[in-house]
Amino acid sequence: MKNTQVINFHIKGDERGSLVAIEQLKDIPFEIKRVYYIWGTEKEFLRGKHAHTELEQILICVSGSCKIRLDNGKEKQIVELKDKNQGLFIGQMIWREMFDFSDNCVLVVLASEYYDEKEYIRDYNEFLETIRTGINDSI
């Protein structure tokens, strides 16, 4: 799907354990302005349910697993995150819903922008209308 991509990060390690290093503008295509993480979400709950007009994100499941439903207004795709060295890039104007969280899931999110409620689209019909009319030039 356009404007999304699974990224495999390089694992370094030896007998002491493993390490994944992620560098902005090298391993991911943006400067990191915000980091947050989600944990303790029950399996049956749905998170996300929004799109961003400007923000780009990388989602990394550093413990456990979860699934992400992606929707660009024309096609839908489900990606399962379960590998600690794998991230999911989600660009602008992609509707996302996170679900099917394992008991030990910790989902880390790297964001390209500071929090700004004005650039969220939280209504799915509004998202579809924005896509249809081409209001956002990143489509």
Given for the second form:
2 protein chains.
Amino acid sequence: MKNTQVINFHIKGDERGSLVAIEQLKDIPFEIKRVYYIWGTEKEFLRGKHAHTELEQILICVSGSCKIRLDNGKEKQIVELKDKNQGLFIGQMIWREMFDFSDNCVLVVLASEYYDEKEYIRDYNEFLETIRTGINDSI
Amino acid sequence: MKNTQVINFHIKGDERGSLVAIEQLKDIPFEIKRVYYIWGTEKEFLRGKHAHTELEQILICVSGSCKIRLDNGKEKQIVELKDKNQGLFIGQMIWREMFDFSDNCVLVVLASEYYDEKEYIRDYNEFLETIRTGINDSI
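Output the form predicted in complex with a further copy of the same chain next; the form predicted alone has already been displayed.
Following is the full complex, with the preceding chain placed first.
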């Protein structure tokens, strides 16, 4: 789906274990201003349910697994994150829902901006309307 | 120990689970240029064994636990990372060794610089000598 991408980061593995390194503007297309991580989410709980007008993110399941439903207003797609070296890039104006969290799931997110509630779209109809009216501008 | 600090990040917890957010230059004292993470390290293996002349880092065990031996050339200290919201800041010229990794340990590191082998000190005697001779400059 346009404006989303699964990135398989290189694993440096040796007798010391495995390591993935992600450098801003090299391995991912933005500067990392914020890092957050989520754990202890019930399997049946649905997180996310919003889109961003500005923020770009990389989602990585560094422990366990979860699924991400991506929705650009026209098509939907589900991505399962279960490999530690797999990052999911989500760009602007993508509605996302995270679900099916495993017990040990730790989801790490690298974000291109500081937290700013103003650039969240939390109403699905507003999201669809923004897509419809802004399609020649920001998408 | 000077130039090291344990930071207890705020946990935003609700029915959706737990979340820790870390913003550069706000929750930590540097810009995040690189993020790396380590897993699958044998319990008895010793990682690290170096110091940095430039790099500053925050270490977080987002799964499992491990221990970090910190050494400024004069004193040593062991920090156990086992709480997901606990970050260990390690500044410049601190020799560090990571050990006692739990099976499920995932250690996430936020780093202030791109990878640059030139600013690593990998020889312990050289580290001590740099501390001794440079103590009025960079330390």
